[in-house]
Structures are given as C-alpha cells and as structure tokens.
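One chain is shown next in structure tokens, namely the form predicted alone.
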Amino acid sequence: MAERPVAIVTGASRGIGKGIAMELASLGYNVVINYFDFTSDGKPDESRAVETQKEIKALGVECEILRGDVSKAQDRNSLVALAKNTFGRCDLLANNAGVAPSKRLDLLEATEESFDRVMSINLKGPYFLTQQVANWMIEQKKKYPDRRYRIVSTGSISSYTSSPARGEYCVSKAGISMMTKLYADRLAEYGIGVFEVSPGIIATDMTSVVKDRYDKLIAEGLTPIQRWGLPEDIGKVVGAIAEGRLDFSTGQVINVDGGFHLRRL
C-alpha cells in the first residue's frame, strides 16, 4: 500500500515523541502516532497532537493519530489495525509512551496503585506492543526480504540511578533495558535491530516540574555537556537507526545524556 517507510511512535504528541516523530518524518517516514493526553481539568485532549500530525503533514508525508492507553490490549490492537490498514507496512517501532508517578513518595510510603500505573504503562504497554509489532515485521520480512525492520524503545538514566522518591519508575525503566537485550536477542535472525534510547534530563512536560532544581545541578556540573536536552536530541539519534547507520548492532543502550552516565573523579 504506501511506498514510503512507516513509523509508529507511541506517546508522540509532545516532548521525546514529537521529537522522535518529527525526526523519522524529516527522513521520509510517514508516521502513526499514539498519545494519551488530558487537559488541566481530566478531559480527552486531542489538541497537541492535532498539531503534531499537522507539522508532520507539512514535512510532505502522511500522519495518523490514535488515541490510546498502551497499557491496553485493545488499545495496542487498535493503533497496530490503524498501520496496517492505512499503510499496510510498519519498518520501525518507537516505544516512547512513559509516565512518571502521579506523586512522589518515598520508597517506605509508595503505594501498589502507583506501581501498577507506572508499570503497566512504562513496561507492560511497550513490552507487548513489542511482541505484536515484531511478529507482523517478521511477517513482513518474509514477504519483502529487502526492507529493514528496526525498534527503537526510550529508556532513562533512571535505569540505573536510584530516585527513592519515584521507585517504580526507575523499575519500569530498568525493566525497559532488559526487555531490549531480549527482543534484540531474538529478533537478530530475522534482521530486525532493537535499540534502546538512554535520555537523560530532557526539556519536557515531565522534567518542567523540576526545572529550578535541575538548572542549579547542570550549572553545578551534574553533567559534562551543561545544557538541557532536547526532544531533538533524542530523535537524531533515532533517526540514525532509522537510516540504517547502526544496522550491524543491536540491543545497544545509546546514551542521550550529555555525558551522565560517565564516571567521574
């Protein structure tokens, strides 16, 4: 059905998402996006990525948008049906949908329901979209040995840095770089690369509610490269999978992260 290449990035209405989106739409990708948003006061909002599928459009591919929780069954299903029956094709998966807890508690205080949310989301929605999306590719490969099938999922510098206040976070992320290695293990006989995108304090949503306390550490040195990243930032590093220049590795953790996963003295 469509010629172009196809992306489906979850969580791709705003922040890492957008920017991952924007990058694979920059390269010829026309591109599925799953967002899950709310306005201030609960109710669906469809706005941001209303407008992300309009930026993307006017990069000269095509959009569609779905929303969805990817911790659903029926909402995986749903988003992998929009693909297929709008492109008939999907050459790369970006897992990015992610939250943070709804409050941050201590580790002798957090709560099973916090943990479940984050989980389910963070963990489980990636790891069976996963499974479902590398099945049709490996489908796909049989049919079109040529083309290049690659997923691409965003971890977290909370993968192996301890925040007590926000545990199963730095679980659902942990968990994330383990579900790499699996999936690249085996998915390698097929030719499909998995990836791991490794940011680290990134400008978005999600960091905003930090950002004084952020801005003192970057200036005090918390990291080698002193900036903020970017959702772009991210999305090059995306793009390059997508481009095929890291085609002879796989289950790599790349880190975006100005430097933090560095050991210094």
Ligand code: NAP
Second form
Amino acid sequence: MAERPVAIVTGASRGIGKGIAMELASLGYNVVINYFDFTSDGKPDESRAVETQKEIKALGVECEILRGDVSKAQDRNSLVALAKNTFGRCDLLANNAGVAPSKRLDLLEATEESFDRVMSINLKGPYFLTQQVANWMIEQKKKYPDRRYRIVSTGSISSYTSSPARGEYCVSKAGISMMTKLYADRLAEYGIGVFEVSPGIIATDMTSVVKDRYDKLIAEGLTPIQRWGLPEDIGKVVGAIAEGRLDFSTGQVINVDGGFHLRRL
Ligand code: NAP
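Same protein, different condition: the form predicted alone was shown, now please give the form predicted in complex with this ligand.
Below: every chain and molecule of the assembly, starting with the one above.
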C-alpha cells in the first residue's frame, strides 16, 4: 500500500488542472491525472498528458494518466478504479475538468445541445465523481481514521457574473457552488472537507481565444490586481487545502481572481 497521499485531478493535462497537479506533486502526493485530449482533426492525442506526467514524475512522485470523459459514468469508474488498483487510496479529489461552450451564442439563441454538453462535463461529471469518491473516502476513513480526506472543485467567477453569450457555462458553475455546499454539509460528519476554488481570468488555452479582449479589460482596471492569473495561483490554494490549512472552513469558496469579486465604488 502506498504511503504517500494520493490525489485524483480531472482535466489535468494542461492549464489550471496541471497547475493543481504539479502543486500537489510538490507536496508529495502521488497523482492520477484525467484528460480528454483530441487533436484539431478529432483524433485522440495523449501527448500533453504524457508531458505533464513526465514533469510530475520529475518531482519524485508517481503519476498515472488516463484518458476519459468526466461526463461518462464508465470513464469515471475507470478513473477511480485506476486509483484503487494502483495506489489503494485517494486522499484528495480535484474536480477541475471543464469546458466553455464550443460557440458563444446569445442567451436568446443558445442551443439545448450546447447546454447539455456543458452541463454534463462541468456539473454532472463532478457531481457524480464526487459521489463515487466520497463513498470510497468514507470507507477509507473507517480503516484509517487518522487520514484526512478533501474534495475541491474548480468553480468560476462565472458562477455569479452574468455573461449572456455563454449562459450555460455560468449556470454550470453556479451549480458547482451549490454542489460544494451540499457535499460539505453531507460529508462533514465523516471528516471530509469540501471546498471550491473560484478562478478569475487565468491564462490558459480556454482564455487564449479572448486574450486581446481580456488584456484590454485588465489594463483598464477590471481586476484590482492588474495581471492575468496563472494556473500556479490556483495550484497554491489547492496546496493550502491539501496541507489542511482550511480544514475548519469546509464549504468555503476561495476566490483566486486578483480581487475581481470585490464590489468597488
Ligand atoms: P483548459 O486549458 O481548456 O483545460 C481544460 C482541461 O479539462 C483539459 O485538461 C481538458 O483535457 C480537460 N477536459 C475537457 N473536457 C473534458 C472531459 N469531458 N473530460 C475530462 N477532461 C476534460 O481550461 P482551464 O482554463 O485550465 O480550465 C480548467 C477549469 O477551470 C475549468 O473547469 C474551467 O471552467 C475553470 N475556469 C477557468 C478559468 C480561466 O480563466 N481559464 C476561469 C474560471 C474557471 P484536454 O486537454 O483533453 O482538452
């Protein structure tokens, strides 16, 4: 049985998930990484996940990678099975995988198809992965009462900020906020802490398509701290959660947004 704690991080081949996985690895966690890479012509491509795996292993821990769609029950089962069979434990789950709508469409025109896609990946996937891992954590806790178990989900400023050109994304992230409250409440009796990190504008592939627009907004003072956030900014917060520094604060949303959430006058 592995002595190191183990984390499952979804959507960790790149971007924020990679930042989280790297931080956890630097804290000594063995990591199981999920990803769902496709090349631009629709073929599976594991190159980025393999590169991330290499970087994580260079930190001296074990790292397993598995391609899978978090919105599919079978793929979630395979991910949990990989952690069980390889490491026999999971101390931290980071629900991070998420997508923007493939096409930004006004609220008055947006499609059910896009709604279903975004909600399935961004909310249904983490909701049921959390259910599954939480049940496993409860089992583990009975055997190892001294171990600490934690779940953290990546929300967004979009959970409370209206962007009518991607309503389905906003709704999915508002759902993550409620999910965090629900699981924090339900799992407190088992000593499992549940948290949300709420990133602002973070430099990743997801935001690369709107880089010029956000460059301008940041320069004009949209955020009190006038810079793009980095995946490491979120990684550090998840690291603090993993180290147990927030254990009495279950259910908290930690804003990682350069102060975007502040109301200013
Ligand atoms: P990203 O660079 O596009 O990375 C997204 C990650 O999720 C990738 O690893 C991707 O895998 C994975 N993924 C996508 N669909 C998946 C699926 N169906 N099943 C499993 N994995 C899947 O995005 P990011 O900016 O790092 O975003 C990460 C999280 O932060 C998301 O939940 C996003 O909503 C949230 N967020 C981002 C920002 C921001 O400014 N960037 C702000 C607030 C919140 P592939 O490599 O296979 O595509």
